[in-house]
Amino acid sequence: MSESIQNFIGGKWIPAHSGETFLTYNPATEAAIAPAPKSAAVDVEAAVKAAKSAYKSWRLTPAPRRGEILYRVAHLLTERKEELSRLMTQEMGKILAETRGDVQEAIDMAYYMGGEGRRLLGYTAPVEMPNKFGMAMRDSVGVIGLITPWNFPIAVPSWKILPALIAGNTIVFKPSEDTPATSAAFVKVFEDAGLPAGVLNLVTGAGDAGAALANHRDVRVISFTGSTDTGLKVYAQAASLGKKVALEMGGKNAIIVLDDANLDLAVEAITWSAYGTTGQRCTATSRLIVQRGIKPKLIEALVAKAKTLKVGDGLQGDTNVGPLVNAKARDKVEKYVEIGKAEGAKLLVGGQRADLDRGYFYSPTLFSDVSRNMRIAREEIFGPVLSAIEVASLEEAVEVNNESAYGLSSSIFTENVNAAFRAIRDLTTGIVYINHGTTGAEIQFPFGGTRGTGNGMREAGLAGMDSFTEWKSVYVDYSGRLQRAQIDTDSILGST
């Protein structure tokens, strides 16, 4: 077992005020990794106080100087990429190729948001009054509260931390209780890059700490990524205090395969979108909406491909599918597989725990003969379970996709450019892929979804600043004397 993890508050690594801890475990071996602080409201209070104090000077630090610190963060992440990747695999289970990609996402975001230090673009526009100048500019908000998930314990926090910092805000970061060690190692990078004390604070723990953060009156923004049930509770708590809230929650993503699709390309993309990260991505493919003509060949090829996947410890180089994050997650997958069988879906492959001595492993699973109204076709499972739904046409496929309660990511495989563009127009998800799986978003484009996936906010890209800034409109009179506007009465009465 490793050394104890600590909270990071006001530039110091300290235990929880109570001294209580909880253990984080390796989901592949079930071995304990390290104890972490079981933080409570008193710890959140200390972190918010440190962030509030640091905000006074951090907001006045020129944005290009803030950007230089983010460039140093990118450099250190590059140096420590393998170390962080291996720790992440040990703590949450996904294979090394995927954890390396997780860290790379943060590297990319650090460089991208570091560059925003010399942009943070606003705009100018003409004003009605003579001898006046008008502009709109972005301003920092204050103390930001971040609540993040275990499945991307560096990438997702980077989408929040880096834009919040470059905008001049200070942060209290509450990661998932499943990944405190990875989160602490990530925060250590910012300390070593020279981020001033109190600008970024880490508080580990469970729901009590998250609730205290959402309810704290000095926290002006809450950015949450996680389950729908928890996200809606956080939303209600924070919104009741007038906070800005950004939510990224569930998904029930689909790949549509039309009869004219490239079969080999579709099989490869579906396999890794459904079973990569053991199905534990918000963008994972859990529905396969397949046109009738290509269905037999596609299903046959997917079953054969699934049988070749090796399930095991993500640290082993030949592993394709790692464990689920914990026993609760594995039990949920088992429950839904039984629901699918009871509903009449046809189990073609998988459907049981992997035959390993220990760990929370489950075999890649594929159901056919799934109707659009079955629970396994509508509810988020968050595991390696794919449900195939047969349709007759593109129009029916789009309809099935759009009736989901969620709207994060969708994909279509077709060789017909007209069908592809109709799908782009008609699919009502935040992300649409053509001849590609539902995973693999890049940091220069907005990330987020519609309907029950979120509340309209986006992360990354140009939209990534919206959650962490306020618009300020500025008017400058350069006439040097008091003037009356030469405008008509209707315009005066109609203005505010």
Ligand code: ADP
The other form holds:
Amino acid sequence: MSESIQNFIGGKWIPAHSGETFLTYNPATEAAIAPAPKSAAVDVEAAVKAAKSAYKSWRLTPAPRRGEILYRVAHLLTERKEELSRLMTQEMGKILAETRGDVQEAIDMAYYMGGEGRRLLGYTAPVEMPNKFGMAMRDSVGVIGLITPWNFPIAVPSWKILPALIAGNTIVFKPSEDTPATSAAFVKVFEDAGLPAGVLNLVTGAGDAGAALANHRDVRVISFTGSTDTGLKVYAQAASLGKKVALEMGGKNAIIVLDDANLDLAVEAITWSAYGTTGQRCTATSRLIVQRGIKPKLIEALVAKAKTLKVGDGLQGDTNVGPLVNAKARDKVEKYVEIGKAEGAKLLVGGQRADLDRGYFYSPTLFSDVSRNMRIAREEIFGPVLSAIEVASLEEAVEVNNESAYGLSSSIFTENVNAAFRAIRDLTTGIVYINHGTTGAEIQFPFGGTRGTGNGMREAGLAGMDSFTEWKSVYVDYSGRLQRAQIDTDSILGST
Ligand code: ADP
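Output the form predicted together with this ligand next; the form predicted on its own has already been displayed.
In what comes next, the whole complex appears, and the chain from above leads the way.
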């Protein structure tokens, strides 16, 4: 077991006010990782106070200077990439290649947002009067509350922390109770990069600490990624206090394969999108919408491929599929496999725990003969379970994709350019891939989903700045006198 983890409040590493801790366990070995502070409302209060006080000078620090700190964050993350990746694999289970990718997303975002320090573009536009100037600029908001999940314990917080910081906000970060060690190691990078005390505060703990953040009057924005049930609760709490809320919740993503698809390409993409990260990505593929003609060959190849995947500890170089994050997650997968069988879907491969002494492992699973209205075709399972639904045409495939309660990512495999462009036009998800799996978003484009996946906000890209900034419109009258026409215009328009 490693050293204990602490909260980071006002530039100091400290225990929870109560002194209480909780333990997390390596999902591959079930060994304890380290005790972490079991924070409560009083700890959140201290963190918000520190963030509020640090905001006074951080908002006035020129954005290019803030950007320099973000560049140092990028350098330190690069230096510590291996160490952070190994810690993450031990704490939440995904294989090393994937945890390295997770850290890389934060590196990319740190460079991208560091550069925003010299842009943060607003705009000017002509105004109605002579000797008058108008512009719109982005302004910081204040204290931001971040509530994040365990499946991307560095990447997801980085999509929130880095844009929030470059815009001049200060932060209270409440990570998942499954990944306190990785979160603390990530926050340490900001401390070592020279971020002033109180600008980024870490409070570890469970849902009650998150709820205290969502309920705090001095927190003006809540950015949440996690389950739909929790997200909607957070939304309701925060909305009752008039906060801006950005939500990133569930997914039930599909890959469509048309008869003319490149079979080998589709098999690779489906396998990694469905079983990579043990199916625990919000963009993971959990529905395969396959056209009748190619179905027999595709299913046969997918079953063969699934049987070659090595399930095991993510620290071992030859492992393809790591464990589920905890016993609860595995129970949920087991429950859904039973539901699938009871609903009459045909289990072709997997459907059982992997044969290992310890850990929360589950074999890659494929169901065929799944109909659109079965629960395994509609509900988020968040595990290595893929459900194949047969369709007759592109139109039917799009309809099946779009009827999901969620709308994060979708993909189509076809060699027909007309079909591809129709799919781009008609698929109603926030992310669309052509001849590529449903995972692998890049930080320079907006990330987020339609329908039940979110509330219309986006992360990453320039759109990601919208959560963490307010627009300020500025009018400068340099005529030195009251301009008569303005009064007339105002009275005509009935303006206030
Ligand atoms: P997951 O299934 O990913 O664990 P959750 O939605 O339960 O998803 O958790 C996502 C984040 O939300 C975690 O940081 C968790 O502690 C936090 N959380 C859980 N319940 C609440 C709540 N009632 N209010 C605020 N945050 C919460």
